[in-house]
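Only one chain is given next, in structure tokens, and it is the form predicted alone.
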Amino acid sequence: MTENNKNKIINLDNLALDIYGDRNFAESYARKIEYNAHNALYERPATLSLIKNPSGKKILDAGCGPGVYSSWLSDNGACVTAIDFSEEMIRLTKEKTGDSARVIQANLNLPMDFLEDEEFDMIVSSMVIHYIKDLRKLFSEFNRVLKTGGELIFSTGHPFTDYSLHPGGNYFETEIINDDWSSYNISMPSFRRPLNELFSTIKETDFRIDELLEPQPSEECRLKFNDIYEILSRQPWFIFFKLIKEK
């Protein structure tokens, strides 16, 4: 399935694989969210507080990325599995878990026909559902490889702030927009939907809301990047939700 958008043919099943393949965009990626306002002082706090103590569980790390949750995971207790569709990523996986986590290259748009049901007691997907075409296909799967009971934690553009910055479409339809990576001089697509998209998913696959985050940014955050935190404490960038999956 593809879709014209801003006269460039995009592979829906593949948004972004493109950019996240690159090896020289991938590089800069993964040393700017070590240090960055967006990523290391504002989405991973949060983030963080909602997976709390990981020792001992069996771990999905959903769209890994550079590997900075699947180390961080690893070196904290969890038994991991990462996933990440673009080799790039799988590569910096690799190098940062070494032999600490099982790392497999696959897409979440597809079936994980690889893992087992009611395999994991925990899937952490940060940033990665706005790149998938379909959400209730992906959180079906996420519920297949839970165990009951189990929780889904996962980050996503705030839909206020994605509609905020991009008002030309329509809110309540589900629509790609691109955004402006300055610092990485690229133009990012991803899917923009409405809340109630989120909501309705959620319920369709049998998970529960435990906690959502729209989070401030953190004190370290207005202490190196003043401009950036004046930005998130009045406007919500990024939205997280803790799911427990209930059957």
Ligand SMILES: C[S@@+](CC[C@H](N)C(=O)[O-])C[C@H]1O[C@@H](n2cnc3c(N)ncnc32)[C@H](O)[C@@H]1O
Contents of the next structure:
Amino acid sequence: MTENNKNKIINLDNLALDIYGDRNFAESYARKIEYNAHNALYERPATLSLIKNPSGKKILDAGCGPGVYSSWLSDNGACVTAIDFSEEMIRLTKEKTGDSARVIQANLNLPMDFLEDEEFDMIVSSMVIHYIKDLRKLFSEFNRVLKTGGELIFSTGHPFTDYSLHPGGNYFETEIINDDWSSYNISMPSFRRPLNELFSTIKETDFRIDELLEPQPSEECRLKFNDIYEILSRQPWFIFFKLIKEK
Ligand SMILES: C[S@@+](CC[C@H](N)C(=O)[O-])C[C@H]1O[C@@H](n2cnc3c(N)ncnc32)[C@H](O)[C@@H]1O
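Structure of the form predicted together with this ligand (previous: the form predicted alone):
In what comes next, the whole complex appears, and the chain from above leads the way.
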């Protein structure tokens, strides 16, 4: 693994925890993703289109952030467990879901010992896996806690766009990149992985790809954020997978 920013000492097990754990950032993030272009009008419609019939299902929201998915899933009849490593995100998810979800502060880089084998019908992990150091370990844990035939739905940065925005390194290596999140005035670190690394992790952890989306931005996005719409309709920003646990 290589790292673009050589001058900073980075704890790879807690990548971006200093940002997600900051109260001001967490509250600002919670507000913005309710209406912004990239989350509300691009990421969320695509992820929700992959979640069919949540009612009556046991669902893990892995990296729940401020609880938008947890609360939507609970409202739609799912029995939800939500995990995040940020105390602030856990607080916001508890506020948003009330008593309707089990909310646990935990680091997804570590084994989820507090969850039973084959406990869940579905895992939703929206925009989280690029903060995880060892994807094989995480996907093995996801496999363990899912029932056979269960679904793992996740989104992440699109490898094509991530590399074209950070062309200095080597596409074929996993690298830490730092994105300019100008609307928050921060630089957000994450792991950029080549597509074949993602694919081999999926295969080696006994999942099969059922659906893969490179979505177009919505009409609402065009009307409200035309400049972003123009970019998103020509370049895939995120990539979306629905996987099935084979065994
Ligand atoms: C971009 S936000 C997405 C939040 C939520 N899934 C959504 O789409 O609204 C990423 C979330 O992943 C969490 N996260 C990142 N690394 C984590 C880790 N190692 N363990 C647990 N949570 C993590 C962050 O705290 C943050 O809440």
